[in-house]
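There is one chain below, alone, in structure tokens, taken in the form predicted alone.
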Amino acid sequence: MKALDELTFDNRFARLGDAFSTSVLPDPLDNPRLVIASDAAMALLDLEPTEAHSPVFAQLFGGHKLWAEAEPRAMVYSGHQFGGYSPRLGDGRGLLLGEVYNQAGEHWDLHLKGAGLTPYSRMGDGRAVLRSSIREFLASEALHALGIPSSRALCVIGSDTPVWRETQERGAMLLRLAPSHVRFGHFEYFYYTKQPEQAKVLGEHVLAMHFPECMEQPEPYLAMFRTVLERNAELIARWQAYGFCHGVMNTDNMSILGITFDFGPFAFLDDFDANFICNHSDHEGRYSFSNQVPIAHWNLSALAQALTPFISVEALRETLDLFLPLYEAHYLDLMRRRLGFTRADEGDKAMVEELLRLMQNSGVDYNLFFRHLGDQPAAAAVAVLRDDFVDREGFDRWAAAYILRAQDGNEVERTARMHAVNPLYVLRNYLAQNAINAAQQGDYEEVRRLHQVLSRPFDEQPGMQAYAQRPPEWGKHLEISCSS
């Protein structure tokens, strides 16, 4: 393990020059402390746990120091913001510190949220506040814990930096680490620009830095696109099975590699509604849990339009018509997984479709459905399970066929198959606001306490009794906007 002054730097995306990047300066927060760190991120870099509570952690990552090799860069891109095209983007409040390799040889961008002012920040501050900072560090880690792709989190520190929002707030920054944060959005600024030698500088950089198998392939970019593609209809279908909402899918938020991306109001399901929507501001319902899949496709297609003076537009549509039966196989094996089967059927389909059409209106806790199915044998949970449909004779008539199909081995084996991958513990927005008011009047033992719950959200964990229950009512209607 390492020290902080140890890491290794290799600046890839730095070289590739202005037209890509801008140089600035982290502007430093008034007074920088720890809030929390997480552990696993930080062996991502192989860096000591305790390294985080040296004085020097919290001068780095608040701004007031940098290591001699790191080189800070705003990055540039467009992207589709709610279906309209926004010609200039960019990193408006973070900054690439650089890229660290570690002793297994991997590469870990160090992006730093709420750094200040950037060539990029239109009309914002270049700030973060505590509660984003805090949302975004549960939410990719608790992500991450659950076995969907993200980008991770290193730390969140705190300041007295005032900050104007609804209201005045402080100012924090969040370290967050991925393989890459290159976006959709790059590919569509050099196209929509016009300059097709720098969109070829990119793609060759993506290629050979992300997707080297695809090199080796007669058409690398149709290669890379497909690739792209498959490891977002995966990521869809992991987000749909496990009920987590967005909530700004804009092609900007949209990772070259297929990770969770950009947080803001992002949201577990609680009761189950396909017409859920996160985010406070999308008034339309671009963004709801059901439209996940057809904007993610939306936003491959405009992709696909970036990448055509590499690709044949036949070929693209050809891979784009890949992406709905990717999607419905991943989903269909996910959700298989969590009602406990051990083998396809064709009517599985149609059962999942039945019980999400019984729970729609149905008050049924969408995680805890799936745990609690779990419990006890099939006829024993169903039995328990049926007072919370409205629909009581549709859901015995689901129950009994599965039943059937639960039959599939002793209820032992099944439990902990279950178990394994219904999650008892997830990060619904009242938990998430509990653990912001502590943080925001300085106590900040619940973001930390809840960030180890959300760690091991498979386990039960003694005393955690309370992490694990349906939200109050109040908790069902938090408003959650784009500054949150």
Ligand code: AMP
Given for the second form:
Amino acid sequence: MKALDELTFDNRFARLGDAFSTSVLPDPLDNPRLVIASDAAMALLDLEPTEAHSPVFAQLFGGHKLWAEAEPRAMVYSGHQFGGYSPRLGDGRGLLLGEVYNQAGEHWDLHLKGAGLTPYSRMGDGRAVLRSSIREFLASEALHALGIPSSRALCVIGSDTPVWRETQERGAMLLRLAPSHVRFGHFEYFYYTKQPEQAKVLGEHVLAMHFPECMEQPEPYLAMFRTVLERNAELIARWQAYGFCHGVMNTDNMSILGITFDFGPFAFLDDFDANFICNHSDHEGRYSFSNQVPIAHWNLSALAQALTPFISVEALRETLDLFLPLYEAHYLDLMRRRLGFTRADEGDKAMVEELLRLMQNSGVDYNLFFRHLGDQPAAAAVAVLRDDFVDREGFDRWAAAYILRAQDGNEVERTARMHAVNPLYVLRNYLAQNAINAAQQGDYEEVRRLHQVLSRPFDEQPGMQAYAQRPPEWGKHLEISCSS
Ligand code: AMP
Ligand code: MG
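The form predicted in complex with the named molecule is what I want next, because the block you gave corresponds to the form predicted alone; please supply it.
Okay, now the whole complex, with that chain kicking things off.
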């Protein structure tokens, strides 16, 4: 374990030079104070949890202090936003402070979000508000606990700095951790600005740092693209299986590592709704829940375009064609587990589709359905769940087939098996909102409690029943502000 001043830096991305990022110092927040820290994320840096409570911690992550070895940089990238190309995006309000390596030899990017103006701020103020920082913190750590790859969050630092959104709010900073902050949009930037040498420097860097196994392949770039595609197919399968809607799947928000990245108006489904749109400025539903699958594929084809200088179009096409089958295989595998099956069967796809159709028609709570399906033996469980469905005959037909299918010889450990993959606690929007309301009054207890509950989503926790319920009337269909 280390103290804060003992972190070891090795700033590999900064060393690529000014074509890739610009040196910028954080702009400090007024009266920085700890809102929340994640012990699990602290451990990734070998930091003792108690370090979060030292005054230096809030100063470091509130932009007042820096390690001598840190080299804060704003990265340049571009990307496709809602289908249209934006030629210059970049870190408009976040800084890569540096790369820290831990005792296990892993590198972690320290990215401070809300750190002030950069050359890429465009019309923005370079800030992040407390509300959105808390949402990103809770979501990153909750997704990780669910087994869904994600960037991580070390802490949120609150402040007295006024920040204007729809109304006056308070500025905050979030310290994000990820093995890399390279996005699809990084490759697009160098491709569309016609800088082939820099594109190659970026490609070689990403290969060497993050895909060393691909360097041994006959075509390293192709192997890397294929790995990126495979990881994204698996990531999206996990989102779809657990009802996570990202909301802003622009190519600048897609990580080259296939992790959930850049949280905005995201939401977990309460009632199942394939057409759910969590982003209120997404009028056409480009990023609706069910569209996440074709959009991920589209985003990968945007990345493929940017890789045409390195890989033949034919090989890129062939690789892109693998996405849907890979996605489907992962998704079905996850859904089988959620249903408690221990082996595959031909009829599984149809059984999942029919269940989702029934859930959609009746507005059944998506995650609680699976949890309760595992509470008891199949026949007893469906007899209780039946009440949630309007189309009882339809559900009874499904349930009869399900009961037969559930008897695949492994009834005994069914509950343990199903509860281990079906969360009791998910980050519902209204739960986050309750925690934010309290935090905006200076009370951080609820954020911390919610974070604790969500860090063990599969374990029933005494006294926490309130977190395992459907939303109250006010908490359904909350309009989450897209400003952040
Ligand atoms: P996002 O929608 O958060 O993924 O951001 C898209 C682009 O806008 C990125 O280049 C961000 O850095 C930039 N951006 C978002 N919010 C702000 C802000 N408040 N100030 C400056 N830039 C911002
Ligand atoms: Mg972004």
